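Below, in C-alpha cells: the form predicted alone, a single chain.
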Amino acid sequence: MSHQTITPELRRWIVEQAQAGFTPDVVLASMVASGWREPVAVQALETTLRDHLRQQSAGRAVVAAPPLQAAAAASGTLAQPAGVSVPDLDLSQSPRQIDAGDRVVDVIASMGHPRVVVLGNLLSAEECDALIEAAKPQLARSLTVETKTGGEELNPDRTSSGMFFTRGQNPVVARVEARIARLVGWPVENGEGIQVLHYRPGAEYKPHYDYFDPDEPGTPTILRRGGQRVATLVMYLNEPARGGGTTFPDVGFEVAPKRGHAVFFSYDRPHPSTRTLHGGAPVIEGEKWVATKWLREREFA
C-alpha cells in the first residue's frame, strides 16, 4: 500500500482501543500487523489520543479515564525526537497581507497542524523569469539527499531535474533570499542555496519528508552542516496548464502552482507526527518550474 489515510474509524478504533485499557505498543503492535506502515501508525496514535483529550478539555467534558491519559502521555514517546524552535510567519492578529521588507506579501491560506502558511506574490513576474533563466544553463537530473551515506543519489521518486544557486549568487537571489528571512523570522545564513526545479508532462516528486531521517547512518554527516531542515518554502516560477500541485496526503491538502505563489511549511522536529508529508503531483500538461528554500537549524554551511 503505497499511501496509507488516516481515517475517522481509525482515530475512533484507537481511542476505543486506550478507552479499554491496551498501552499504546499494543495498539502500535495491532496496526502493524494488520498492514500499517510504522510511522503512519505512531503518527495516527499521537495525534488521535492528544487530539481527543484536546477535544475534552476544550468542551470541559469529564476528565478522561486513567487508561486514556496513560496511552496519551506514552503515546509521546513513541520514537518522537523532542521538538525545536522553527521559522514561523506571525499570523496572531490574521493579517491578510505581511510586510516582507521590499514587497507586501499576500496570506491566501493557513494551517495549524501541520503549520502550512500559502502565499501569495512573494515573487514579482520578473523575478521568476530571472531565477528560471539563470537556472537553465545549469539544469540536471535532480538528485536525493542519500542518507545512508550522507551523499546523493539519483531518486526514481523525483523526475524533474534542478540546479542549486549558492547563497547570495546573483541580486535576484540575494533579493529573495532577504525577503524570505524577514518574512519567516529565520537568519538568512540559516537556509540552503535556493534550488530550480523543472518538470515536464509526466514528471512528479512522490510524497516525502525533507526533515533527514536519524535513524540514517548517514544523517550525522549531513547535520554538520547546519543541523536539521525545519522548514521548507515551495516558490512557483510558472503555471502549468494541468497538475503539478504541492500536495499534503496526510491532511487531503493540496496546493495549485501559480506564479509568484508560495507554499510555506516547518517541522519542529524529524518524525512523521509533524505531518509535513508532501509530494509533487505530476504535471499533466505544460511544464512547471518551482525554487525550493529549505531552512536549517544553524547557519549552513
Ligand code: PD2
Given for the second form:
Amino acid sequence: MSHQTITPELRRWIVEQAQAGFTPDVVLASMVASGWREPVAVQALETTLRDHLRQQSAGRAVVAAPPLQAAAAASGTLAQPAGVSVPDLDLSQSPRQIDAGDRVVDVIASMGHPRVVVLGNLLSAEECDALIEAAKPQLARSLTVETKTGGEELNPDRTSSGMFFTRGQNPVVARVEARIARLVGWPVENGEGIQVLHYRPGAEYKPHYDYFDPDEPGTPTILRRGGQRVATLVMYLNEPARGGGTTFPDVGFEVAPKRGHAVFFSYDRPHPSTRTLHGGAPVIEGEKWVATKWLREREFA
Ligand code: PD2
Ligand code: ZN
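With the form predicted alone in hand, show me what the form predicted together with pyridine-2,4-dicarboxylic acid (PD2) looks like.
Now the full complex is given, and it begins with the chain already shown.
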C-alpha cells in the first residue's frame, strides 16, 4: 500500500469502534495490524473523532456517548515522536539459524510488534561462566539512571545487584560484543558496556521501558552520549530453577531464562506504542544471572 486514503467507510468504522468502547490505542493497533501505516492511522483517528464530536456538539446528533467522548479526548495523545532505524536480525527467510561470525545462533521465536526475538546458543557455557566470574568482584546493588538529573540512583523496583563492564574490557566481553554487532547489524561503537545483573530468590526487576523518557529533565544530558537506546539484548548466564523470566506485559509474553539463550527487542521511538514494557519476574527458586547489552542510536563514547 503506497498511498493510503482516509475513506468515509474508514471514518465510520473508527466511530463504531469508539462507540463500542475500544480505546484509541487499541483501534490504532488494530489498524496497523491490518496494514495501515501508523502516521496515517493516527491522523485518521484524530481527525475522525475530533470531527465527529464537533458535529455532535453543533447539535446535528443527539448526545455523544461517553466512550466516544473519552476516545476523542484520548486520541489527542496518540501523537508520537518520529521513529528511527533500529538494529534488527534478518529473519525475512525464516532461518532456523543465523551466522553471527564466530558462532551460529539459533532462532527460537520472534514477534513483529513489539519486535522481540528469542535466540538460543548465543553464548557458550564457558562464556557464561567467564562473564559471571569476571563480574563477581565488582557487584553492587543495582542503580538505575536517575532521569531527573541524569545521574544514578538506588531503585527499589530493582532488587538485583549488578556491575558494568567497559566496552572491550576483556577478551570474552570483546568477542561477545563483536558477535552481537554482527547479529543485529549495529556498530560495536553504538553499544553501552555490558551490564551483569545477579538476582537472588525474591529479587525482580519491575516492568519498565529501557529507553529514556523524553519528558524527564535529566534525559537531554543522558542523550549526549550516543542518543537514545534503540534496542536491548538480555543474555541468560545461568538457569534459576523457577521464576525469573523476562516478561512483556503488553503482549502477555514471557521468555524463560535458559543458559546461553537471549532475548532481543527493539524500539524505534521512546514511546509506549512500541509495546516494549518488560520486566524481570521474581526469582522463585535458585538464582539468576543475566548480561544486558543496550544499543544506542549513535556512538556511545
Ligand atoms: O533480567 C531480566 O530479565 C531483565 C528484565 C528487564 C533485565 C532488564 N530488564 C534490563 O537489564 O533492562
Ligand atoms: Zn529492561
